[in-house]
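Below sits a lone chain in structure tokens, taken as the form predicted on its own.
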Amino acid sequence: MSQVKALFKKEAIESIRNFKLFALIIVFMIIGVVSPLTALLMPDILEAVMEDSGIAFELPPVSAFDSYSQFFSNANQMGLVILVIIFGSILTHEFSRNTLINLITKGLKKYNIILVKAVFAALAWTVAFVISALITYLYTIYYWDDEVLNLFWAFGLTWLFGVFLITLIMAASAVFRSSFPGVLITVLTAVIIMMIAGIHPDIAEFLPQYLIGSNMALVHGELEIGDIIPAVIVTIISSVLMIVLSILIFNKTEM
């Protein structure tokens, strides 16, 4: 337990010193503010553009659905990309700087390194995402009183996919060790493979990628919670397996 506490403290101090934790939180705070603001101002912007172009078109009224649509679009694209970039080097920089050798020779268990880094990244991701979702929610209920469905679950889908990406980063890091580009390429390849496999409707609903494609369908009531359970289960199992794989590979790695 003392090893875990010391390593967790090390991760916290490093993330503060290199501003990674602050960067992640700031990015998601911006997403939380910008999403409802974009939904609120977009009709005026489009109206001004169409007026200048001489186009006559009546825009539908803005609703809470537009705000959440903007949020999930921003979080599922830019937000998750930032998450991968920030934590993509969480293990590779340790190899490149050879900072783990002394710790391991002093008795630090290798599996603790993987577990602590994964848990710390997941906690940082949780804090940043909850802050962002809460900001969007408060702004949205302030401007609109539309009733939406399954909002907590919709937020949870993006959060779970972020955790999945973190475990994928850990597995790729254990394989490529000091190669940060190798980690990024692995994550990108996995996402592309899921997108291609997801073309088949019978496969799509079992893929982790299905989670971030179902947010607004849940909010609109087009999907029931039971419809996304298979993808949730597969994502959780995949995440656990990747952590186990990371530990197995890392334990056999020569330092």
The other form holds:
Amino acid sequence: MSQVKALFKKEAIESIRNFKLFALIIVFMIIGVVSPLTALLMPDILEAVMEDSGIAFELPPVSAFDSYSQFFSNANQMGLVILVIIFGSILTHEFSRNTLINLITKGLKKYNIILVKAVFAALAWTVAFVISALITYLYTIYYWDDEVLNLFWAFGLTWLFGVFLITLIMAASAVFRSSFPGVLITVLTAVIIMMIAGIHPDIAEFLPQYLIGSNMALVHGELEIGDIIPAVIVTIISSVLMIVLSILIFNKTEM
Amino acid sequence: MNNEINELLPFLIPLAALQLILMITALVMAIRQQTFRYLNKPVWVLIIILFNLIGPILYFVLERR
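Moving from the form predicted on its own, what structure would you give for the form predicted together with the partner chain?
Okay, now the whole complex, with that chain kicking things off.
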């Protein structure tokens, strides 16, 4: 237990000192502000484009749905990319600087390293994402009063996918050790493979990818919570598997 | 047009403030840093100023490990 505490403290101090936590939170705050702003400006932008090209049709008024749909497209694309870039080196930089050897020879359990790092990254991601979602939510209820459905679940899906990505980073880091590009490429490959597999409609429903594709369908009420449960279960199981796998691989690596 | 900008101020002020905070912290750190892993000080300062959001993030990820 004292090992866990000390490691956790080390992670926290490190990410505060190198400003990664700070950068992550600021970026997600920006996403939280930009999303309702884009929704608000969209009619003006579209109008300008349509005037130029000579198309004319009546635009539907901006609603809370537009605001959330902007939020999900920002958070699911830019947000997750920045999450992977910032936390991709959480384990690899320890290998490349050989900072773990001393600790391990002094009796630090290897699985504790993986667990603490994964939990810390997940915690940081939770804080950043909750702040961002809260900002968008507050702006949205201030400007629009549409009835939206399953909002909490819709936010939860993107959060869960972020946690899944973090466990993927841990597994990839255990394999590639000191190579940060290796981790990035692995995560990218995994996402692309899931996208290709998702073309088949029967498989798509069970992929983690399904989570970040169905936020808006949930908010609109086109999907029920029951419809996404299989994908949620698959994602949770594969996250746990990734952590177990990374501990197994990490135990076998010589420092 | 003036009215429209006033309407958007509740968005624009926090947005500008957040970007400024990010840029200034990265700038201060880059200027105080002596040795760089990639590139050099003037180039990093330019990158941080010219590419808002992406510039500071790149700096934090690449230079502050």
